[in-house]
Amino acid sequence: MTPPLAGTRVIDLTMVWAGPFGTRGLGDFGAEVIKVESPTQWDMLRSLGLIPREIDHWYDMSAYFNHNNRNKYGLALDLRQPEGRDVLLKLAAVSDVIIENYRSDVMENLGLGYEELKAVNPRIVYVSMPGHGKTGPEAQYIAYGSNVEQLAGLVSVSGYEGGEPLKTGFSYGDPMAGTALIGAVAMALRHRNRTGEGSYVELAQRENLGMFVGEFVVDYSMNGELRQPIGNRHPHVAPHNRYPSGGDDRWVVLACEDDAQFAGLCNAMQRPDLLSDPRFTTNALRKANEEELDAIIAEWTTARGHYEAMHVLQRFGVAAGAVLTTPEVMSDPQLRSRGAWVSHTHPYAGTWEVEAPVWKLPRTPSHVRMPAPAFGQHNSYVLRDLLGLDEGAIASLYATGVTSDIPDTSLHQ
């Protein structure tokens, strides 16, 4: 069956994570992908796989990178010299999106920048994911997506009570950033099949990151109360956290929100004596008294294993889940009764289980189609079978280093 975005070509010039994880899910739903990447300014992704320098291809190798850009096709293309700028404005012509995530100045200095990719094609999506925007006193500032958790607010509240402030365990703004394009993307194509019109669209992955602390902002602007850190805790409902379960660093968290839910668990622990004890008896009651009914908690969740302890929870009612290693995730029999992870071929890094499209669409469904592409993997196919471009004007390319079948390494050792 077809996917939804079948017939969808979109230039890919994004790098490192946000971006990569945006076009990745395109190409998941059936886009036609095309990652450019320039022959001596490539995707760092690529460097950082621990792969050993002297073996053939090392660059092909990277899991992180061939994580994030499966089911899209490769161009090597240097947008910093004339020819490559042609050849790029050539590919926009017959393309349907084009989206970047280069600091705010980048397109434009190239003459590249929206007005020029609307002169060829007035119907072209175009997607900027600049990290602070394209206007502001901060716009020409360098963006990743561990700063843009600070600047967002997001590590103000992240922590424990009393402690310094925590990151994520990863950079969160980028794969937010990532999927709030598959959206924007989606709702530009829908305007222009509706108007025929092309559109503009700026994501400021700084901004897009802050929407996802709202409710602090919200807190503070009506109430004045600057929330601070509270670990797995919760500020007004107890219990609400993350208990020892089985010994050998494993853990189970629960979270109970009414009277009900509270019951559940006193039931699944077999203390019914907790529902009539003067600590525990509303949750304003249980929510003062915290420290002495998360160790109650903690002494039956420490006898069970995590999976154990969840199971009988969820079905006495209580919202609990074990938290689960990376081998754990994999092996899962839940993800895996449902399809979660499917197997995937590199020509050059091998055969590794990558999780499946997550969205499940009964008549268009989403698989992966293709590995990530190696370094201009597909520079003939975009060249001369898209772009029509003859032997001779192929061959200029590559004795200009416009394009290329090798990166330049020197910058990425």
Second form
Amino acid sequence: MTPPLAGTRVIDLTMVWAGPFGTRGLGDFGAEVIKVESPTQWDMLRSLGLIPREIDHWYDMSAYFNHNNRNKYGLALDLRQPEGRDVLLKLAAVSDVIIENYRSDVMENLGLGYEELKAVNPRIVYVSMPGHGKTGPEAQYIAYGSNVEQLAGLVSVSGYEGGEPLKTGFSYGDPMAGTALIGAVAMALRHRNRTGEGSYVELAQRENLGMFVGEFVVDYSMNGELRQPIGNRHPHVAPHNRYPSGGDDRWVVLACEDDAQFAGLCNAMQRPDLLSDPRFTTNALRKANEEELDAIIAEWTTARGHYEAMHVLQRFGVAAGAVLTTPEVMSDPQLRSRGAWVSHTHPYAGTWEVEAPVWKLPRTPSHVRMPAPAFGQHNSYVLRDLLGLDEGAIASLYATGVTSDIPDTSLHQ
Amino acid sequence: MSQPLSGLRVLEIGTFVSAPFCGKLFAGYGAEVIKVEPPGGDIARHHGPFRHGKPDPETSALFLYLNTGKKSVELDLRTPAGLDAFLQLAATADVVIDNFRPSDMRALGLTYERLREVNPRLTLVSITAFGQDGPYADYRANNLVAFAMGGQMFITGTVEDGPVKNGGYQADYQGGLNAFSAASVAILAAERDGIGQHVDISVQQCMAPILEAAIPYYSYMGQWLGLRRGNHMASYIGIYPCIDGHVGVHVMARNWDPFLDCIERPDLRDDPRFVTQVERTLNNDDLLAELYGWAATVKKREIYERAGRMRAPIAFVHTMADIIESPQLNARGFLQRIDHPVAGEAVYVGPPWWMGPDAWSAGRAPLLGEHTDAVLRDLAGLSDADMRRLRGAEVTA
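Moving from the form predicted on its own to the form predicted in complex with the partner chain:
Up next: the whole complex, starting with the chain shown before.
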């Protein structure tokens, strides 16, 4: 079956995580994604992973880069040189979408803003993914991964009960912006299908992540109260927590949202006496006495493995799960059964397991069909086959350093 | 420009957070979203926080936020008449969003096969913790369980205090956003081919691959440290208490000079412990102590604006008060005051992304059953007799 985005050509100027994660998704569903990297300022993910610099093609071996850039073509192009800009405009004329995540003034300074692109292709969908947005008093401020969640409001409501505000375990705003990007592009393509019009899409990463705590904003505006972090507990439901299980640093979570689930928990723990215990007969009482209840539950969970506790509790109808580590996530029977990890071969990096596309669209499935591009791997495909440049013109781009087959590695030794 | 999702009709039969967030995005960008609520309403109506702390199904902040711009139909899908009415609506719709377990959907008689019979163009978007198949497909889950099983909890918090979830309902929101983007892609295919499909979103599967570099490092290099790093990925990437709140620094190698200028510590530039990023990492605790000392002397908004001017990567932890007062978010129109007949006026964030000024229109959340009559008569084509039958069976209020 024809993939949903077949016939869609995407110019991908993004680097590091948020942008490449999203454009990878477009490639997974059939778009032809062309990743553009400057010969001097290429995607820094290529430099990560403790790769010895004396190895040939070391910059094509980063697992982090290769995970996030499968299903893409690679073009080396220096946009700061007029000839590089010309090539990009030619490419834009035969493309459908262009995506960038530079600081908010960079594209305009390169003479590659929406108006310039629209002039060569009125139907183009142009997406910018700046941290703060293109406008406003903070537009030019730097916002890296961990800053986005601070600005979005999430950090202020995260943390242990009675503790400091707490960061997430990763640069959470990045993959959320990438995930949103796919929806935004699909929506803009639908609009173009219906009207023939291109569009300009602006995805400010702090705003996108701000959507994930919107109920706190409504609450504060109505009640004027700042809610403090409550750890793994829930404002209304008890029990609702993370408990120690057998093994070093292993944990299980569970929650009972109604009386039936609480009865299931008591029966699973072989403690039917708790059902008539006056401290626990209603959810409100369980919430009021949750410290005591948590201690009773912890005694039971500590004597079991986290998976064992989960399976037992689930058999009794209780929402429960093991707190999975990274190795456990990769071996988890459910994710294995879903085909979440697939073996992948890259000509320079070898064979290892990567995540399959995570959404299942059975009639129009996604595929891992191409490994991440080696640096400049598809220069010839783009310059000669797509744009029809002759050998002389291409040789001149190489001679002036506008394109290259080999990146300048001086910044990453 | 017209709204990008105009002309689409979406039925939402999910509850609480994930499916409603997906439906909210559809509604905001112009789709007609009909929320089919069980008798008594979506459970989010019964969760606080409520206006002035007083429980009322029309004043839950969680419900108000997640259901902007939708119509509400109160309908009991567990009765034959209720199910019939729903299937008649489904025959006119483009998308159905649900977040029930597969076994619960089967019990309702709402399998994809049944929906396809009444409408082959329909895209069914199912959001579940574990997906439509596999050994845990019918396991019970909520935000806490999905957060644990998706691997994000283990890496959050400190080694000493144990794994902790992020604030609010982050696993549920991830499910809702993934479902929206996946559905948007599926709609392109449905509008092209005239045939729908069953989009299967497993929240666990969406969450597991995005643990920053943890999967590639473990899978490719066999490296896994098993750490939780609390508020500091390193001394130069972390959160520090300041006079009136918390500041966050995220200093890459190339930001070191402007950072030192901004914090007025030029002496550290010549300090042999901190010359390169590698040395800063090796002397992490020394730099941590310096930055704790510095942060304790600054005010959050003053240092943020100074850093912005000087191109130093320093932000601050925005409380909800800071969000509402933010000069940036206000200048951009990201904070909208929306009125509601029972809850009154409140501030709503949105949109998640812009496509010109008119692409997004939030609207207010519906009252329970506010559109039952109009939707069932006008869209499902129910007659007076049908409506009496529904009411008689107490299927709808």
